[in-house]
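As structure tokens, one chain now follows by itself in the form predicted alone.
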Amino acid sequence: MAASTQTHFRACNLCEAICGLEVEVRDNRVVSIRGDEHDPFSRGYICPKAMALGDIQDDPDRLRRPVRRTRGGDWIEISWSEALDETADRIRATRAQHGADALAIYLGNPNVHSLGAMLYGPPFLRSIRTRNRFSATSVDQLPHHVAARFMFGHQLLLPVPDVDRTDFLLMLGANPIASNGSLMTAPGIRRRLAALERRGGRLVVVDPRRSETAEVAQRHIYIRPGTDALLLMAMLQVILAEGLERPGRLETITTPLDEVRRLSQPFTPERVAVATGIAAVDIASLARDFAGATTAACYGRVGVSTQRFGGLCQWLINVLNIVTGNLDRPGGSMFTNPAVDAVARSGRGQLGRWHSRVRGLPEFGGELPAAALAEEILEPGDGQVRALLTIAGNPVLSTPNGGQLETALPQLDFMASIDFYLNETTRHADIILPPTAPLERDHYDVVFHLLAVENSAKFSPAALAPPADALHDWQIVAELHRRLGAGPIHQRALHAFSRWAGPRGLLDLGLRFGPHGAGLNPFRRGLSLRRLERSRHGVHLGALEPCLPARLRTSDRRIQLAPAELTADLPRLRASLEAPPLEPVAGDLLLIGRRHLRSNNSWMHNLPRLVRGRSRCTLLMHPEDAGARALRNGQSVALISRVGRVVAPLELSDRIMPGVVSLPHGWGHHRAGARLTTAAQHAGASANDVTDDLVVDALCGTAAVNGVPVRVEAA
């Protein structure tokens, strides 16, 4: 008798778009994956990555059971009890001998795509009480959190552009057509941008490269990498000098404009034009167009976050939206009202409560900058990192100067990884603890509903049954937590309750006591896990609505327009105007990254359908720069920086500005010892083998992986 086919509706948890999927399953195997046309948020849209959920499930390289590295470098399978006991014992011994800070923890970005990791990771980390916590945040969106903390009172109060209703969308360093949106959960973004044009609106993209998003924009402006803060300051100077500000109702809940007006005065368009590469007349015109639009939203992402002035960029983007009255209003930049409100249930975030031991980089939200991880392992002395636990991360490929970290990891006394791949980082571990695959877990997007352009909620029950001896990521963390027994008695009691309730129980509580929740009253209409399970396609909770000042978490319930913690960095920005040209020894070109729709950092290159076709790991260069170096299209070239050298095929393009080159991040799968068969066949070059760990945003410690001085020559 033929097995019946079951249909599961769920959200894709491979990127931030959280597209609705229709997954057909037979005999506990994926038969097909399609877009869910009845999903109220994504409305049938999916990208090529959605199909990869089935590929991950069937990947022969994916680890299914714990493994231990032998002295000879081989790997052997061991039982879960043996793996968990040994991991806990080795961590406990390291801490007993060298102190709590001798253990470091690194979290990769797949954690935010896992319900179990989001619910069980934070209490585990708090119980460990090490100051050496690192994550992908400081090579990505950290400046957003810092700006939000000091302006709005909470690190997760992140404004989202109301792309579906705006008349003028200004994007800096963002390419949502390739990323599917980033800190702007917007499935089907190409359709949304086309609708913006149809209703007579404008999209303006500021980027050193004419990206896929810039191709559909009404205007694209080239800018020299790392100078976006100068452009934003000059735009503010024009708006405030010409009396174009119109904060409207925000004026009553915002600290006065006077300080911003004073601080912006030195940054005239004429003074920043040479540094930015944008003519003064174009800067002034852009400022007037933005201020004069009926509604407008300014949005900046990775390109402006991961540079030397990332913190100032995100502060100034918020200020620009505020002074033009475009914060917290339809068509502007708005805050969500998510069903599970992480703002109400997480810490506000603090900056600089402690600093890294070697270089003195500041902590934010309990984490140190990832750029400091390698040196904290390599530098001897009190507080030296001697053990490392990585959870769903590959920092050798995703953090600056990956070669230095690659040198550091073998010097650890002990390393464990919660990961289902033997990748460029986990190959250095002593024990690898593999969790279940995405389709084998229940899922709810705690983070990305918080960043969505519409309010919605969707619960995704597991589509496939995991093997009987498998553990979910939250179970691995919970078992380590139990074995380590860390934390005061109330934390241990809370941990015991959490293990008993499981992710479903904790999610139900979050939904019931969220802004749309039913509470514990069985007769009250509202969200609960049971209702979401009945609503298989998800629930639409309405368009974004104004919510200030109620949602502010500042002490006086006012927006802090010019926080001293942020404005103290302006002398460094002024000094950049006088910076000398790049020295030839350091490099006469500036390196930026880029992303492709079929790629998501380093961990999806082992899936054949996502890497097929021509190589995408090429070095983009303008023909003028190639001609000056006698380089030709397609030849192998060496990309050289202070910290390293990589070789990549050269791709000439007039879609990148002269003086700038671009290499995508996440590649570099040539390292011996990894077990990634497909990725090794498409190895590429790791951009982070040439990014510089010593170049960070001094304000918050974010790695400045965009705008890196490099040289290019024939290989």
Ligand SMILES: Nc1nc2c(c(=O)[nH]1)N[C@H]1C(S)=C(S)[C@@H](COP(=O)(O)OP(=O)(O)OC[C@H]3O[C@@H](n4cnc5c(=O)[nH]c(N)nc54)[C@H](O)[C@@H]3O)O[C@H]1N2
The other form holds:
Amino acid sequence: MAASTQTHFRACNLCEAICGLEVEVRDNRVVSIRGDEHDPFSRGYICPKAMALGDIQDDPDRLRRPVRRTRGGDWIEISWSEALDETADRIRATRAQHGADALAIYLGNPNVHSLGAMLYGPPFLRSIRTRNRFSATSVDQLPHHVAARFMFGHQLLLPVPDVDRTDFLLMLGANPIASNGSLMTAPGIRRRLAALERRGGRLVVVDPRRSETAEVAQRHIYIRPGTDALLLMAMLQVILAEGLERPGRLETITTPLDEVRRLSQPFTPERVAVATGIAAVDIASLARDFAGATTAACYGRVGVSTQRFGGLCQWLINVLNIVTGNLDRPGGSMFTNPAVDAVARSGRGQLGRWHSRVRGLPEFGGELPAAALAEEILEPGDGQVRALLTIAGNPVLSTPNGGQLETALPQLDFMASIDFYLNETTRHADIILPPTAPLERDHYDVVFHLLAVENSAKFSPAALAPPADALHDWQIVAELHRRLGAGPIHQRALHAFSRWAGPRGLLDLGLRFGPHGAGLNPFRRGLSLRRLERSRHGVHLGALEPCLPARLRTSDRRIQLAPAELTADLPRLRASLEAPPLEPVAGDLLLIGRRHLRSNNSWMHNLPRLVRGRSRCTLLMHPEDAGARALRNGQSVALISRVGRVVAPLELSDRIMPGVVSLPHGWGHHRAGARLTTAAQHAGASANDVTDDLVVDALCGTAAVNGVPVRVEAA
Ligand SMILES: Nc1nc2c(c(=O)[nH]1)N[C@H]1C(S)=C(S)[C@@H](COP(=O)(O)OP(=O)(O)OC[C@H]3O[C@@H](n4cnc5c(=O)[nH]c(N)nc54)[C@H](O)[C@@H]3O)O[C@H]1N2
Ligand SMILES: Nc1nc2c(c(=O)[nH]1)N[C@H]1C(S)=C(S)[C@@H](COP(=O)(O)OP(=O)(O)OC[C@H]3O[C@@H](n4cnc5c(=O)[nH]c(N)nc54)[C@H](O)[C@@H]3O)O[C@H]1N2
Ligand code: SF4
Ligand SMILES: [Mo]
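What about the form predicted in complex with the ligand, after the form predicted alone?
Below is the whole assembly, all chains and molecules, this chain first.
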């Protein structure tokens, strides 16, 4: 008798686009994965990674039971209770002997794509109370949080470009055609950008590489890596000097413009032209076009965040949107009104309540910059990190100077990882605790509905039943919390309640008491988990709407246009004009990254469907630079920086600026000891073996993985 086929509708949780999926399942196995045509938000769009969700499920290398590393370096399976007890015991012993800060925690990117991790991680971290908390945030979007915190009063008040209604989208350091968008959840972005063009709007892309997004833009402007803050300052200078500002309604809820007028004065287009590589006339006309557009949105992502002036860039992007009246209006840059509102629930974010022990980098929101993790393990002394717990992270490949971290990890007294792969990082753990795979668990995007270009909500029930002895991420974290968590009695009671309620129970409460919620009244219309479960394709909650000043969290309910925490970094920008620090010292080229549609940071290279075909881990270089070094297309070249050397095949392209080279991150799977059979056959080189842990955005400690000085020679 043929087994029946069930169809599950859910959101893909691999990247920020949260595309709707239609997953067909038979005998608890995936038969097919398609785009869900009836998802009101993604309307059928998916990318090739969605299919790989099924491959993760079946990947023979994926860990399904806890493992312990033996003295000989082999791995043996152990029971859950043994693994959890031992992990808790070892952590407790380290803390008893060396203090709470001796345990470091590193949280990787997939945490924000997991309902369970989002609900159970924060209380666990609070109870652990270590100052050595690190995450992928500081190799990613930290400058956005810092700018939001000091301008709008909360680290999660992140404005989203209203791509579907804008007349002018100015995009810096983002390549959504490859990345599918970031801090701008907009599934099917190619279609949305085409619609922008059709309605007579313009997309202008500023990028050192003619990216896939630049390719579909109406205009592409090359910029020297790391100089965007100068460009943005000069645009502001032109707008304010020519009287093109028109903040409109925002004027009454924003601190006065005088301060930014004064601060922008030294940065004329003429003065920044050489450093940025953009002609002064082009900067001035870009400023006038932006200010003159009916509606406009300036948006900048990874390329302007993970660079030396990331904090200033994100501040200036907000300032440009504000002085032109484009913040909080349709077609501009807007805030969401999500069904589960993390802004109401999480901390506002503080900067510099403590500093890292070795280098004195500032804490933000309870975390220290990931660029400081290795030195905190390596440098002896009081407060040295002696144990590490990683949760869904691969910092050996994803943080700057990964090679140094690799030498640091074996020196720990104890390391545990919550992860389902034995990879470049987790291979150093003593114990690995593998959670269920994405299709085996319920899901709701607490983070990405908050960052979406339309208000929507979707619940994804598990599509596959996990094995009887499997644990979800939240259960592993809750079990460790139960074993380790001290804290006052009310906190422990709360934790006992949340274990009892489970993610579904907590989500139901979040929905009911959120802005669209039904409360506890069974007769009131509004959201609850049950209501969402009935809308299997998700619900549309309307377009983004103006919400200021009500949504501001600043103490005076005003936008702070020039907060001291941010403007304090301007002397450094001024100095970069006088003697550009970006003048390469360790080499004569500047390294930037790039992303590919079929890749997802470091962890999906073990899925054959995504790595098929020619190698994508190539070093892109302009033919002029190759000519000057007598290098040929396809040859092996060495990429050398202050911290390391990697070898990669050279790919010549006139779509990258002379003086700049590009290598994607997340590769380098040649390391012995990992268990990634397919990835090892497509090893590539790790960009973070050459990025420099000492080169950070001084304002907040974000790693400057873009704009790294390097040298290239024949290997
Ligand atoms: N040079 C350079 N470096 C970069 C970047 C760059 O552009 N250039 N980008 C940066 C950015 S934006 C980011 S976000 C970081 C990412 O940095 P990380 O988060 O450290 O790295 P990932 O490659 O995302 O690794 C994710 C890990 O989580 C595991 N995993 C996947 N799903 C789950 C799950 O559901 N539960 C658990 N417990 N584990 C899971 C995977 O096996 C893998 O080990 O890299 C950063 N590093
Ligand atoms: N396919 C795929 N999708 C992904 C990911 C993935 O690895 N693969 N990762 C996900 C994650 S974790 C994130 S955070 C997002 C990131 O999403 P995006 O921010 O869109 O990231 P990238 O595609 O790396 O685009 C960054 C762009 O910045 C440019 N750039 C580099 N340096 C500079 C500079 O100094 N100035 C300017 N103006 N531009 C610069 C690069 O050339 C590149 O085109 O993508 C997510 N989506
Ligand atoms: S674009 Fe992102 S969310 Fe959509 S299918 Fe691809 S990986 Fe999944
Ligand atoms: Mo990221």
